[in-house]
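One chain is shown next in structure tokens, namely the form predicted on its own.
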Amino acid sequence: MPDLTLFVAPNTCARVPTIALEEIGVPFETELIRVKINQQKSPEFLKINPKGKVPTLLIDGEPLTENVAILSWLAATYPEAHLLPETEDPLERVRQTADLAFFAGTVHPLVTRVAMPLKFIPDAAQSFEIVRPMGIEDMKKVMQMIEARLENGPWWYGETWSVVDGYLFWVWGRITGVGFPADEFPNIRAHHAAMQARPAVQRAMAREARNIETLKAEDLYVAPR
């Protein structure tokens, strides 16, 4: 059994390899990094990885990167977990891959202007009244298309579960902490529901919620804005 740790940060996407960790089961450790003093630019983290970002899998003291590539690797090397259906099909597999892709390709960028518009205009006041309700109505649109693909279950693969709900749990949560109109997706709203009743995810969710309370003792909470 590899030895696994996860570096996170709270209300990252790292969330998403942390319910795909407790999902399967495996002993896993997060290693906290702290983005109000930049740890994820020191010299020692991007020793680990260069990009400077979270997440980071190492797996035996090897580095992965990247959410589609971390969470592909655990459900091949963790196929009993069923992080993704099951299939023999080649391009089946290969649209996993293109969901996975699209979360973090497409809907990703879209909830850092809504969530993080500071990070395209430092003006506070801009960043709020144009890149937010610009980020918003984009967002939207995917909403909408998400929204539809639920009407098939409760799930992004119909009856049944996988890790790109978890994606999805995370992006959803992201975007209406900051005042994204959850009312008009009730499909997503049930989804989200379902999501937090899953014991992985309360798992998930209670490591997150101890890297916030460590944070908030050294006074190096970044909320949500």
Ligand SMILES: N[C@@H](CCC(=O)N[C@@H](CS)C(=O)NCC(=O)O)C(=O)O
Given for the second form:
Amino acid sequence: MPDLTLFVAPNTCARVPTIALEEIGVPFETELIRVKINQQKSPEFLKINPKGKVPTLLIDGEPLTENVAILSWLAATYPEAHLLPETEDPLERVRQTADLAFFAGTVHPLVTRVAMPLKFIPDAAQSFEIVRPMGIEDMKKVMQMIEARLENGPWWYGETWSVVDGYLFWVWGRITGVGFPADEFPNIRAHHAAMQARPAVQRAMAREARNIETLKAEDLYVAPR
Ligand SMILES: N[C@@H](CCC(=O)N[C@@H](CS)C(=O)NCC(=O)O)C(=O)O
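Now show the form predicted in complex with the named molecule, given that the preceding structure was the form predicted on its own.
Full assembly next; the chain just shown is listed first.
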């Protein structure tokens, strides 16, 4: 059994592989990165992940980066956890990769615009009055597509839960936490509630809550706003 350590920070997309690991039920450690002091850009961390990002998964001490890769590796290494629907068909398999890539490559950058507009324009008024509202409008179009897909839910793959649902869970929590209008999306709201009821998700969120407490005690917590 490989030794697994996941570098994480609260409220980030590292929540997705944390959920995946909790669903698998394998022992793993999380290593907290202190984003407020840019620990992800420290020389020590850049030796592990030169991109300076979480999540980063150490597998027997060797780093694997990028959510798409981490989640795909976990799904392939622990097939009994059914992180992705079983298939022998190469086309179906890459369609699953496309779904993960959609969240990583299309949805995640929109999350950044909605949730962290100061990354685009350091002026607070412009960030919150221009960048965020424009991001919300673009995000609505993506969420309308997801809302329609979940008509055949409750999950992304219908009756079958997958780690793609973990990705949607992180996105929805992140954007609604900063004012994205949830009312127009009843299927996604139901999806979120169903995710919150999963014991593995509760364990992942409890890990995150402990990390938030650690950061607060060090005065290093950056609350979403
Ligand atoms: N393409 C990467 C993106 C990872 C990413 O953007 N992580 C953010 C947190 S959600 C991060 O580490 N931000 C810190 C920084 O950019 O300094 C993936 O999908 O894993």
